[in-house]
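Just one chain is shown here, as structure tokens, and it is the form predicted on its own.
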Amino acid sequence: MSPTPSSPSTAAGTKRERRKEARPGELLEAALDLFVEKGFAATRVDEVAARAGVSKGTLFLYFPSKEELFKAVVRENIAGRFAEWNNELENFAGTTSEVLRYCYQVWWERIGCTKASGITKLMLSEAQNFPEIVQFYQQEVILPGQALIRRILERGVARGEFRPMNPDYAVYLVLAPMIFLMLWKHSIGACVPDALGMTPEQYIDMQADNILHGLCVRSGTNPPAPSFSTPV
């Protein structure tokens, strides 16, 4: 028996349902583009709606304010990945040096080389004017990111691969190359793409070498006692 063909009204209804389900993702993509291009203050919700092909009223059905839209963009592109990254660290079978190199590689592939890396420049340039957004970003991105890096460093120390260190400061050794690349990519690099005269992947690899040569235990030496005090 041949299947009963769908009526035009049924097909149209199905298409509308699919379109409705896609709207939040389309709005988030449009919002990411505009936030990175124009910054938080200069981006208007009607621009986001227009770029996503919907009305401003439709946007507010999903996101009640520009602040909530921005938070959703951050969760979708950065904050929502930490559970996955922590799980990968938990199950990583290699050395901690390999973990650190893998951390850089994954960060570049999933964040650094994408539009989402522009959120960091946005936060640094506009933080003073939007304290509520800063508090959100601190809780959902900065602190989880630092905690993940700290776990990697402490893993290396516990396994006797890294020399004892103060992880409160050492996390910034790992973060600094990431921040540099993101700021460069969305400032001078946006106007002069080859201004650095190097590839980001090679830069990251060299930075990892420099960090690991400073962190790894050196044969024939007695490492200093660890200091885990939190700076005041």
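Given the form predicted on its own, state the structure of the form predicted in complex with the DNA.
Next up is only this chain, free of partner chains and other molecules.
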């Protein structure tokens, strides 16, 4: 006569079970928030647990140490987008300048202006203390990211839009301004709000203009020399 227990596989189980299964995810989300906000050292596990609505002891049930929690956050939040992205850019029709600009734009919308940018900052910041994580990050994030950019550059060269270049080098022309912006946003920018002096979009446009001006062969279809005049 007891009510048929809803099968956990069909209706996601009771509240308790659902919560149980959701625990690690809730903890990772809370940890992401706090690690991004305060950095690794300054984040307290009590606070992570509290924000996830569990006790401190429960956190240690799922993650054997603060360090492992941190690694799990990195794993959870960084890789996985590249497949989709690669696809998108591979199929993009248009000049390679447009591809590059689109790439910047997409990056800003999906990473740069979101919490996820904090992970990059956090990785760079706490790298020294967790060398093993850096290895992982290098394999799963940095190399795929560089490959993605490199493919764009090679496309430009192949189509005669960009000058011949060593794409392994030129990748950093594209990368550096993005990394810089994320870092600025999560450090100086968080303390001195208008320290940058312009909007992120203006910053990105300016950097893209300059990079493309350096990369492109001169022709009617290519962008004119950037002017950097105040748009305001």
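What you see is a predicted model; the values in this text were computed from it and never measured. Under this definition, the rigid core comprises the largest set of C-alpha atoms superposing within 1.5 Å between the forms. Numbering follows the first chain given and starts at 1.
When one rigid part swings against the other between the two forms, the hinge lies at I78 among W107, K185, I78, L122. Rigid-body analysis of C-alpha superpositions between the two forms gives a rotation of the smaller part of 21 degrees.
We note a C-alpha movement of 4.6 Å at L69 between the two forms, with the rigid core held in register.
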